[in-house]
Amino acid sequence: MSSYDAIAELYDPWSASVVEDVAFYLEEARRSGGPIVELGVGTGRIAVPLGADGIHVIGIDSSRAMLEVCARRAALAGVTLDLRVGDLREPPVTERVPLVICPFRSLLHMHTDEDRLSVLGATHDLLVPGGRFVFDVFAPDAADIAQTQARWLEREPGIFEHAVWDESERTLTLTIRGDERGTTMALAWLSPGEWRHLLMRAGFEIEACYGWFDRSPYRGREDTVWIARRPSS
């Protein structure tokens, strides 16, 4: 059972406002030409405006509270989807594709370098020669540990974070509550050193690592937004 079956009907309240990242990979879909793999897919905040776009999605996620609130949504807007119930280090795909995507810091819920290793692995299995892989992922910095450590926050109206941090193991034990739903998860960042080292040693060529959606460059600052490349031969 996922951490994410018990809020399914929470989710899209609570990542209500993250909007930032869908016309990144929007773009990264269409340059693409699809059909494009999303691990990780959630309720679909990425994949259905990139179904709507007429780009084939192929959904994978490991709670199927979350794939049931995806197809709700997808068929709400009139967009179909391919959603598959499915563990990220062994998606069920057997299509090779142009573009695999990891939106929304999901490779945090990867907490050792095998299970990174096992995703990497299978996604470059996935890309047809020349493919891309493009995910974010975060790493905080002190500022933000002391102003959420060990505190209910409010996030959106009437749903909380409470965030424990602990910068020795490099984890982050998340609980988020809302109405009478709530669930905890951990999370677990590396550096972007070490992100550009495992894609190396999976096979990767790194084409851009960014430091937000705009295309900014990389500055030091918590996130990272990496474009990695299956090569060609």
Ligand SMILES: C[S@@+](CC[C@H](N)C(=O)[O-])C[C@H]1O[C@@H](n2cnc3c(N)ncnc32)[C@H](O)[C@@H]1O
Second form
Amino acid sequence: MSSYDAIAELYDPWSASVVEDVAFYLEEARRSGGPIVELGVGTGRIAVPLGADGIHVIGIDSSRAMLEVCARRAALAGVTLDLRVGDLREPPVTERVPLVICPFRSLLHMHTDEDRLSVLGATHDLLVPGGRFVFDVFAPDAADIAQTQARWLEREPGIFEHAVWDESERTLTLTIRGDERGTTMALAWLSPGEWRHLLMRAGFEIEACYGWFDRSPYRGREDTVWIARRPSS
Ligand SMILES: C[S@@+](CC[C@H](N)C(=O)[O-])C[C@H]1O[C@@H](n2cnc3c(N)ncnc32)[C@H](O)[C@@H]1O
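Mind pulling up the form predicted in complex with the named molecule next to the form predicted on its own we just looked at?
Below, the chain from earlier opens the complete complex, with every other chain and molecule after it.
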């Protein structure tokens, strides 16, 4: 049972304003030529536009309910996606691909370096030599924590979020409620330096670390957008 099962029908209205990353991932997918793997595909917020562009997407997610919504959304758009139930740490993929993506901070669902390295190692193995791993994560700044700590905020009409930040453990306990549905999930963040170190331990070369999806350089703000490459030889 995944914490996302309970909010699968709420996820799209909850994330309705998150659109800034779609063109970025589409550009990366086009550049790769596909096929691509999306780890934590969710309801297809990214995968459906990529599929609509003719890119073959293998989507992995541990939440069956999210995958059901994704399949419905893809069918409505006339898109075929290859959706598979599985874990980020052991993705059920035997194919080798030129691009793996993990959008919208899904890696923050990994709480230990062991788990993070499992995902990074599995991803490295999925890639052809020279293939890329593209993902985004965040680390909150003090102002964001102060503004949102333990407050109910209306993120979208009728959909509320409650964040409890633990700065010493570097975890966020996020509760989402709306439309009589709700869930609580735990996320764990790292500094950009720690992500860099883990990527290198997993055998990646780092091609870019942007501060936003417009490819502007990272300047110490909350978000980082990574392009890592499996070395060619
Ligand atoms: C923030 S959502 C991102 C969904 C989609 N990529 C997007 O950009 O909208 C995180 C997704 O990761 C999935 N997820 C969380 N932990 C997972 C795990 N251990 N294995 C596979 N999927 C997982 C959740 O079910 C959810 O669909």
